[in-house]
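Just one chain is shown here, as structure tokens, and it is the form predicted alone.
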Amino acid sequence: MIPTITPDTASLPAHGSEDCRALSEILVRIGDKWTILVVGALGAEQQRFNDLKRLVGGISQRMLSLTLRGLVRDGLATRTQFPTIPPKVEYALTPRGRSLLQPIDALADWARQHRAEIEKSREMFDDEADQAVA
């Protein structure tokens, strides 16, 4: 019998299930579409909330707030509030957050390199599935 593997039960031979669960939680955070885009936008320099919203096209105010809160909570970004009127808040990557830029860039390069092949594979798969249904 082959065991069913889920994010809650996945484990690698060299690691225990507790380690895999913790790793899974972190990967969910940094693998999220919005997190990757926000980290990329903060990669160049610190940004104000509305500037980030403009840079990250399509993100809602609520999703940006949740994403930034998660990044700050995980120690990947900082939130600095200045005592001005109106209040000024800036977000910046921490050194830990900056360390994400290289793997994100590598993943983006891989995606660009293989995009056409993946699209072709999807088309072939979909065509075969359509023929099987017909």
Contents of the next structure:
Number of protein chains: 2
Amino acid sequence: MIPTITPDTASLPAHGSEDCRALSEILVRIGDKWTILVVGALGAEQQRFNDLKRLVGGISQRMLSLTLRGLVRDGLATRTQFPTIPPKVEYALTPRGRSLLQPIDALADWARQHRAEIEKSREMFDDEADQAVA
Amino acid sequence: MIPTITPDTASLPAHGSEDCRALSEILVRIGDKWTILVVGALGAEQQRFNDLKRLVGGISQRMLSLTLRGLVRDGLATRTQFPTIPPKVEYALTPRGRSLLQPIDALADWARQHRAEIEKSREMFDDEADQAVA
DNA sequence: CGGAATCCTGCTAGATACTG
DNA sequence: CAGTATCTAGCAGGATTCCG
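Switch from the form predicted alone, shown above, to the form predicted together with the DNA and output its structure.
To see the whole picture, the full complex is given below, headed by that same chain.
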């Protein structure tokens, strides 16, 4: 029986190959188009729905709503609604949500350090591809 | 002019709000369904195409091919082909690719530490939703 | 203001078949 | 063995509309 790596039973050699499926799971969770940006927008302080919408430029109401509900569902954010008129709802990161900022920042650091090189690699790669065609 | 956070001009408050778009970029890069698993499979040592296909269970030839090409394009992996019959191609992480393993592992650690709690939060959230319906 | 419901569409990724 | 080419279904996500 050879152990395989699947999105459901993922493993990274660095950690042995039992159950790193956890990594795959959370990447599905935070690897989508908006979650990280919303978490970032919530990072400093709690925010109201439309403030978040403005802060995270380009997001639709639908996707902001879905993203926030996902965060709340996973206990990464809280939703507090005030029964005023007009209604007011505030979202904030939970301690668990804030703890996510650290590995996220590590990734962001890596991204900043390697962005230029990666961009250069891409150009080289694409240029070679063009030459191969010509 | 209020600065906004978009997938193209992303920012995390933790790092000031100029150009954390880099994070969003690399999340698009590694946040997909297969890249992390392939990087993980390449983590220990170089691998041949069909070995990777076996290692990363469930991936199609097409997606493995596309994923590998993306990694090579970004200078995260190398492709070495031997003009033998039958052909033999080996993929390996570059130093840059290996350096990615560290922030990835930080994320994996976070995932392992919080997986159970998140799972519990989800069940609670879903139960409450069910009650609301009933 | 803060959503939910509906509709519609482009792209992703799986399956299959073919090639050097 | 190591891919590419083609076709297609499903779904993510945008736009729009309506509601408390």
